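In structure tokens, one chain follows: the form predicted on its own.
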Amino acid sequence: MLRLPRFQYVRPSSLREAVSALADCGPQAMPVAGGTDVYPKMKRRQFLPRYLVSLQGVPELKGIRGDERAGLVIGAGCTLTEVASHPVVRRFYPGLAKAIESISTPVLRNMGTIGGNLCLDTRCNYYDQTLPWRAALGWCMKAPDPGGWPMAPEAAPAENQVPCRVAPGSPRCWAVASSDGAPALMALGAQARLVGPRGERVVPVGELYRDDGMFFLEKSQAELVAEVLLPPADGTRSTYWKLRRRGAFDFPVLGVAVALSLDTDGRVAWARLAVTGVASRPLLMDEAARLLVGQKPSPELVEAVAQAVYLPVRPLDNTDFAHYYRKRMAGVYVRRALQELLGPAAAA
């Protein structure tokens, strides 16, 4: 049986207290909300924080307010079930609801939070294994010893002699982004409000991420995602398509999120496409989206956009399915998502 290592549990009662606790405890502290990913990784000794700062008792992280006209403000501590079942999300932001409903299982969605899903650790076949398995392999760049990798770049040693098992000659880790919520929110143009020791800032969700499998979040160790800000729906159509081996529980080995709207004469007024599971960060496919703007739906247009996504996507052989199959399916899933949103005029 895998057991949790020893740690100290800190229970702040406000957002300010939570940020202060993370800052005071330093790089050996981690925030935890639902814990659906943190605790299993602690059992596998991928994470070995000395302090866990609980966010469950922080009221500022709870609740959903707003409407489709003004936009929604979603507390980062809202459970995935709360977000996916919210009537405004289901009706006016269906791509987000679909993405969240594809995460894990109902029981874990009742515990996991939207903020936790945005900050979900990157994944790799060589990293997401038990301690004895990783020891037999000789460790990997992302978790080079039983102590686990430091939680922040500033705590990392200057040189790491353990190679990346996926790309042994690479100076960086290639573990892949595994959040379903992130690409859906990026496609919708959502923003995140972060609160830290130096105050707060609001950034597009896509700017939360670095293209680095080890240090994949563009925020300081003591900063917390406090809220997710969704813009007004304003006629937005959205969807999410996910590739995985099983129909539940599995992380995405490819996720495609598309959001767009049509003007009065049926042309695409604006569009955003995001993919995940194929790089160390979720990717906005700006060039592919630009092909849609100002165009009327047609099979030829959909095919051009699918090719514009297929060509730059370069997954590696570090998750389920063959990497060339995942690359091929990126174009297939973009085609299916666009056909769903654009209707019969886009069908071949």
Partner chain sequence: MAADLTGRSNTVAEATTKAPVRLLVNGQPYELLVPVHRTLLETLREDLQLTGTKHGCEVGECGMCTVLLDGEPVLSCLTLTVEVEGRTVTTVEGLERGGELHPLQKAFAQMGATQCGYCTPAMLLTAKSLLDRSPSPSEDEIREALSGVLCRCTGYIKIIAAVEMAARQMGAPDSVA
Second form
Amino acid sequence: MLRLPRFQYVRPSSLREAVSALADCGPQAMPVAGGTDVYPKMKRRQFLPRYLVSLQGVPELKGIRGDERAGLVIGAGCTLTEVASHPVVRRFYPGLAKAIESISTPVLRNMGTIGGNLCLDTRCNYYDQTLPWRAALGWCMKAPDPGGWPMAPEAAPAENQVPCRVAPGSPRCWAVASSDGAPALMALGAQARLVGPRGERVVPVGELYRDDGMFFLEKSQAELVAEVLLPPADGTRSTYWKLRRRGAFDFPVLGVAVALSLDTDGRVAWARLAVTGVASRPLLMDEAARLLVGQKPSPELVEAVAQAVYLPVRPLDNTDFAHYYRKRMAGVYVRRALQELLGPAAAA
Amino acid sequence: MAADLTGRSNTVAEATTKAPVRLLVNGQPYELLVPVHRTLLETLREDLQLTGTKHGCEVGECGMCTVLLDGEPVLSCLTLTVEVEGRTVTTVEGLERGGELHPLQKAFAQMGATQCGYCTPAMLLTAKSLLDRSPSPSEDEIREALSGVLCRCTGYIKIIAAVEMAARQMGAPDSVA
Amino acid sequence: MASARRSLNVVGKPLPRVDAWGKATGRTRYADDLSLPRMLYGRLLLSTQPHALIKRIDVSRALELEGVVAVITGRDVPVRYGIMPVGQDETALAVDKVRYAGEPVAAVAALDEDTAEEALSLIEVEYEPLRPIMSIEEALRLPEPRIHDYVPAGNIHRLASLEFGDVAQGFAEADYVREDLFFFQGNTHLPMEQHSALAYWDPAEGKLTLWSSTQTPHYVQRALAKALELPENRVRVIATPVGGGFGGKSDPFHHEICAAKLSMLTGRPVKITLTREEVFYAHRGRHPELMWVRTGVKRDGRITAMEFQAFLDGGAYSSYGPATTYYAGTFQTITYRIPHYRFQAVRVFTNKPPCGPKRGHGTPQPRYALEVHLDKLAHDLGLDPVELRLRNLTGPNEVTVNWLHITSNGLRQCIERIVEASGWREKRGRLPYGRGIGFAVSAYMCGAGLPIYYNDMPHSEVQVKVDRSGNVTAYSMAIDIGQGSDTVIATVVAEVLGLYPEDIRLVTADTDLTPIDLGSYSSRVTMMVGNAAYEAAMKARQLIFRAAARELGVPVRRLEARDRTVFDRRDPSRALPFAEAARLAEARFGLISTIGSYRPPQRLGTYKGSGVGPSPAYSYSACAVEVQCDPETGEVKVEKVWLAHDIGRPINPILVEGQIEGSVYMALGEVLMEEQAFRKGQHRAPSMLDYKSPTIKEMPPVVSILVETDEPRGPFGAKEVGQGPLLCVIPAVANAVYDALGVRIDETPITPEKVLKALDEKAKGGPGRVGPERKPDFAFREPTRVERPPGWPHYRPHEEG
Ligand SMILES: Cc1cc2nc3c(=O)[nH]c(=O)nc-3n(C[C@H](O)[C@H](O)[C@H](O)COP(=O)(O)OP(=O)(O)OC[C@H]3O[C@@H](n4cnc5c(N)ncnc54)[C@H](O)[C@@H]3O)c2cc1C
Ligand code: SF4
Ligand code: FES
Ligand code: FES
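Moving on from the form predicted on its own, please list the structure of the form predicted together with its partner chain.
Okay, now the whole complex, with that chain kicking things off.
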């Protein structure tokens, strides 16, 4: 049996305690919520935190408040099942419900949280492997020794000796953003409330991420995602299209989230489009979205947007499905997502 | 925990490697002192000798280790025993009531839903939580609910049929589910 | 022989499996569920190199770790073993050389698994890397470095080259000839239960006991004795209920021998359970196989000649490979009359985990090639693919061109039932673009006619004991791997004695307590154990009837047993409860303990290589698959599968349907998504998440149709169902994709990428095909010419006595 390595366990009972516990224990500490990303990685020795700070006893992270008119406030500690089955989410933010329901399996969604989903580690099939496998590979830049993670940017050795295995000459890691929740939330214009030792801040979800497979989060180690804030739904249409091999278990190797609303005369009032699974961060496709604004749905419009997504994305060969296939599907999935939201006028 | 009054040393001092846990497994209370890195899967199988709970990967990728935590399916391989403090665990050994098999168990046996039987405990528990929530599920609901448990033997067909049969029997007026 | 004409009481009834209750309550104890007092946990250190010399292993730091009790390396267990006498090329831990990444090089026993794992990281191994050989093409091209030096040349493990009839003449008679190339990707069994073994050495008795999740306790006993240099009768192997085998637990394995050795060294029980990753390395799965087939036909589609060449990627060790090499060409002839047939195969060594027998052992690959090839031939000729097959079918009571004796043969009925049930004639070529229907047939053996090691003893023996309580116990070494062998034995014995399967106690799969059965492989159990059980039960019945006849004052021949009663058929009021009859029998004859032994019929062929293929009987299947393909994404969704199987007669229809559905499932995984793929010398992704086993969401509805032919050699007319139905599904899907989109994917798995590539190519005016482009340059040796059975296809063998 694969087993967890030893660690020390801290169980704070408030958000403030959790943040200070993380600050106290330093870079060797890691928060854990549902553990569905943390524990497998610890068992594979990708993460070897000395301290685990459990968020399960933190009441401030629980619960969903608000409604479609005021917007929703989702506690970061809500399970994916709670989020996806919430009636307001299902009815007014269907793109989010669809994205969350596509995560792995129902039993995993009973455990995994939305906060953990946003902070999900990037993935790569040279990295998401057991210790013996990675030893045989000779490690890679993201986890350059059996000591594993976590590694704060400041703790990373300046001269990284171990190459990236996907792009051996590359100075950076290209592990892939793989959260289904993140693009759906970005398309919906959601924000995250972060609480850290130096106070709190609210940022658009998209600004949580950096385009770097190793240091993919724009937040300090002791900062926690406390809440996810969804803007009022008014008239928003949203959806999520996910590419994966099987109807359960599998991570997105391409995820396309679209949210938009239409004017009274049927023109697109605003639109946001986010893509995941093709880079180290989920991408907001602003230019593609701009093409939609002020336009009436038509097959040509949809095709133009699909092209505007297809052309710039550059997946690498480190997930399931060939990278060229994922790129090609980016166009197809954008088109299908738009056709779903815009109805018959958009269909070819 | 007294937060940042005394600073770093305090939290570090409070970090534990072992903790006492009380849990209720199949109606039976237990008090254990467990290392914090022990998973519920290990506690059930190795400490409590409840070997009905299986494992196939230990990293959340197969569903074999599914148990019910307060009635909801979770993966015991990704659950710390210390986090089950005060909660109720149901394993396959806890499905029988007063010597009587659960209708799902009977249906699995009668319909041939078990071949090698290795996925059966997880399938049964997942199906139980489905039927508790939704007494007459559609085939799609059954497929969705059971989609977190792999089976290599049956092609799932007889498993779906068994869940449907159990649902019918539990829904029947004269049943004592 | 055992086919009974009278109405049957429990055979053929949809009764629950006898092991269902234990399995539905979590009480069934699999190997890893066992623990013994003072038990140690063992773990294996895996090679990080695909191909290297071991220069140095230093275990001293591991031994110093607190909690570590013993560490062993290859030098401690250097004796070679292997499943086949000609393939004794494995050692429990690598000695001096590693041949694949993931091969065990050391083993640790410690007080707990945490410690054992930590100890692994303290073992230092120094390797001198050699060039890894990672493909068939490389193995054929590069004689050096050699992976093994016991084979005559380079990295060629085995060769087969046979010709039946005169292929040149056959092709000369043809009006049309077509040739095709196919590649079948390797894949693995992925049982849900990871392999596990618990060993206990009793120093006082000088005896080793091993509980293991194995399909072949007898062969494991032999291998343990050999590897550990113990007399065979000092080794007891108990196979625990197997949580999924599919052929993957049919070899003796490293962890079994290491657990045993560690127990001998420490005097304590040692358990080793493989991690999921290690299960991928234990492998013995489907050989990647490149195949070339050329067929000559008359204008009306009748085959005049066929040539079949196969290139098998065997991985790093022999395993069952010598047999697999022949299975690449043996069964083409049991579905079709091929007047002149040449078959050549080569199995190469590569630096990958060893390939072996997976469900269908070596025959799904050639069946896929053959059935897609025939589909293409039919299209070339403007014939309905079903029609082409009907014109070439073998029939019952026939001997094939390569001397296989077909007894019952329900293939024609299977085809007719499938055509009707699936709406084939209305659908083929008429469904809208993107939707398609495909068809294929297959056949499989009911047990290999020859044992793995040469001997002339029975393959299966069953002992039945009836005691004065009326209790009946059947003893058999057969192991239930989920296929239902326990239920088959209990049902057969119960039928004969007029009892119910639940009345039969079973003692199985224990080399100390039970008489021989060679194991749960090659679909042999129902046929062989079933017949042995039948014979043993009949002998017990005879004694009981004689005693009852005297008591009731009626002749033995008028007695019947049913519903736990022995009675006079003419006057059923003259009856005795079974238990009473059993007591009378024991009083008169002493202990009622009877035996049955089964030996397959003599093979007909005498040529070298004729040992692979003969079987008491062959099962037949036909299948239609309807798919929906998305031309924009290349995705293939299987909408429905119809599968008709000639089962002879079902011992239990629930078991039969379960095997059909499970076979369809496994076939769909193989044809659409599963791959045991390698990259840079390493398994690409040895995990449950990355090895794509279909979930409940992918599984389509399956219509199972049972065709009954009452096989004269089967127990109550039964034949196998565990493997045969898998074979036809794979080509049927490929043919359906062609019907849907007009493209040919001549390589498994049929992934969306390949479908799109073929569509793109077709759009550019190309043939719309993805598959291997060229056959390796390899000079097979001249085939051994084998005379066809005289008067073929009308040759009739002498009936056995
Ligand atoms: C087999 C399998 C399949 C999966 N499939 C998918 C999939 O299809 N799509 C998908 O999106 N995910 C998938 N996941 C990943 C994961 O389960 C989910 O993303 C889940 O939502 C993670 O939440 P968690 O609470 O379990 O996270 P944890 O494992 O607890 O934490 C994940 C990360 O987030 C950090 N973290 C957790 N909470 C906070 C917080 N409040 N503030 C700051 N940091 C925090 C942790 O330190 C850790 O780095 C899969 C996992 C497995 C094992
Ligand atoms: S992208 Fe490169 S550095 Fe990053 S995880 Fe993959 S192989 Fe390692
Ligand atoms: S053991 Fe596989 S999911 Fe827990
Ligand atoms: S019955 Fe064997 S895995 Fe499901």
